[in-house]
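The chain below stands alone and is given in structure tokens; this is the form predicted on its own.
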Amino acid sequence: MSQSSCQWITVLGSTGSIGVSTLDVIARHPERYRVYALTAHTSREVLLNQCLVHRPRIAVLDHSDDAQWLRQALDEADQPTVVLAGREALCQVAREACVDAVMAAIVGAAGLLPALAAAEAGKRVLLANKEALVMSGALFMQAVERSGATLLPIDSEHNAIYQCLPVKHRGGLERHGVRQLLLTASGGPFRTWSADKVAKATPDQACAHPNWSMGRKISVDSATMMNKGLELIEACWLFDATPEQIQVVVHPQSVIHSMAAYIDGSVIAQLGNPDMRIPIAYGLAWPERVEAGVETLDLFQIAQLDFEAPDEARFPCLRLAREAMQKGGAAPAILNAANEVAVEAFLAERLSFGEIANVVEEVVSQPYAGNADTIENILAADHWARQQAAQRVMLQAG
């Protein structure tokens, strides 16, 4: 492939573990990808040193002085990247005419936009950022139709399902002769503890994942089991399946992925060690495939895979997942920004562990008037949740 065929990937959120990642596989492949845009949201000094080494052609910070910082920053090494501060401007890097490709990889709601506009532009989006689904579910599918983007999901489990599945599943698994996804979670680090030791984890134990390297806020979701609740959602979305189609079950080997559940009574597992760089490289290379830096998977080695039943009495944020996909409209949104909020306040010791799920539960019980049609209206419910959210935290706080 020649210089002049390579891809232009856009990373948003490049300075997580997402965005190293994929810096990392995008680095093995110097002839098939070069990057045109690096986004951080405070992370300046990373992304300064990612500038350096790859080369982009825009970076782009949350804030104003950020951006001013890395500017001066880069003219000083004699780096051209051009900098930009703010939410227009990481719509603009993912909407770009030259960029094929976009990673979205910021963490929570403030990928929503971003994303969107990467699918509205008919882009290669490779979705890491679930809250866009999870929040606009209907409106992001509609604008990757309309487009005509190619979604590929980054997430391991969905990825290995997208990979267990024909390459055309819209229309509804049965159509496919599917009958379940089997969603597979390593239960996290609390998987055996009792119910009243989970109440009082602390953040350094809940980050603590045992299978992956992943950043606060998603650790603490894995520890809660909110993530898989929001990627039961994202399933949802992405493979055009009923909440009852969706079945989590518990792995702590994270050695399956996911699997697909045919009516034939064929089950297709995609397997692999537990390095996010085989999704994203999937992602990169689709249809084709290309080296990622990860070994390959020794089954001697791991010789046992166990599998359970997730545990919703301890873990109740599934519950209130599967709840909220199966009500609709508003609510997928408001249970996630709910969840946000409580996440932080946990993470800054204002809240337990244990009252996360509680605060999560109270807001999305909550009557809402509003809709999800537009996507200021998905806006509008998460503005709305968020006040809900930080008033329950004030209160438990209290």
Ligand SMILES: NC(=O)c1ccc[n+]([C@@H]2O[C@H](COP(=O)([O-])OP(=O)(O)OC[C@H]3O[C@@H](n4cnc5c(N)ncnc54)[C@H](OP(=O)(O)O)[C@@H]3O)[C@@H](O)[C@H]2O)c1
The other form holds:
Amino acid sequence: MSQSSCQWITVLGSTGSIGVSTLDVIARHPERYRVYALTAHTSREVLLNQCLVHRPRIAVLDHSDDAQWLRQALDEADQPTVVLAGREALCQVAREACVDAVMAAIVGAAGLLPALAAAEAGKRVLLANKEALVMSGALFMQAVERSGATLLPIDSEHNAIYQCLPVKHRGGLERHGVRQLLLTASGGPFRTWSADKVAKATPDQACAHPNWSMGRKISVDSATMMNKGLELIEACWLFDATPEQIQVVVHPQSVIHSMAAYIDGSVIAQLGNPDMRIPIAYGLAWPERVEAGVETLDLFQIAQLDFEAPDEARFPCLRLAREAMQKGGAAPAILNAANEVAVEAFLAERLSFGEIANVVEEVVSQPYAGNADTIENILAADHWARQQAAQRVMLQAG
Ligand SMILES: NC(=O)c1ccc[n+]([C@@H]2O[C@H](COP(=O)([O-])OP(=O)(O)OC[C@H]3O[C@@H](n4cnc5c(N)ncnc54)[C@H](OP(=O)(O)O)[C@@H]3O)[C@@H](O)[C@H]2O)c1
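Right, the form predicted on its own is done; let's see the coordinates for the form predicted in complex with this ligand.
What follows is the entire complex, opening with the chain shown before.
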């Protein structure tokens, strides 16, 4: 591939787990990909090192004093990267005309506006930030449709389903002979724990995922199984599915990343080692394939694959997410915001593990009059739910 056909990539959230894996894949293919922009929230030292290695045109940090620190450090290293600060800069580097693809890997609701900016600008959007689709599924998919953006799921389960479906799969699963999507879940670190023990789990225990190395928020979501709930909502939007068409299957080895079951009885699965560089490389190169630095699965070593039904009594977050999707409107955004507040409080040791689901359930069961027809209304629902959740966290702490 010539230098002129090299693609410019913006990595939103480059200092996180997905961001680092993305840069690893990019660095393996300097003839195909060049980094246009890297962004972080507060990790300025990590961002500095990434800038020195990947030489982006632009780097973005949230706060102006961090940006000033980075500007000075890059200046001293004689590196011409332009440093910007603030939220609008995240949207700017996502929609910039010369950018071909945007990896949306900011965690949580903070990633919504820049991911949407990339979709509105018609980019190839590599979507790791599932919360964006959970909050604004209808608007996000409309933006993709309108702009002609290519939306490629990076969540390993959705990436797997994407690989198991026909290329043009929009328009409802039935149209393509698909009966059901089988969304696999590892079951998280507490799969075999008793309900009493789970309720008292610590942040370090919750973040010790058996198969995947991930950021702390998604690790806690995996432990509560809210992650699978958010993924169920994400899958509904990505694949035009109803919640009833999605079956969650606990598969502790995380070797099958998900499956599509067809009406003729065929079940197509995508398998691989649990390494996020697989879906990232798929998204970057689609419809081609590139080397991702991941070993081929050794089936003899794995020897056995297990499956079980999720236990919604011990892990009620999955049910809460399904109900929010069934309710529609602002409910998924409210669920997501309440969950973010509760998880943050848990990680700060202000809330017990067992209370996370209770806080979310109390907030989603409150009446809310607003809707989700504009991004402003979605952000208003998010704001309202955060206030509601914060009050409940305070009551628990008090
Ligand atoms: N990790 C995985 O294996 C995995 C798998 C599937 C899907 N995902 C999804 O991918 C997304 C990223 O997950 P992760 O595990 O990579 O998270 P992570 O390790 O916590 O990294 C999050 C990234 O977002 C940045 N960030 C955090 N808050 C921000 C804010 N308010 N404004 C701007 N940037 C902000 C962080 O910057 P700082 O470093 O400065 O804090 C960091 O670069 C999540 O939506 C997650 O659900 C992750």
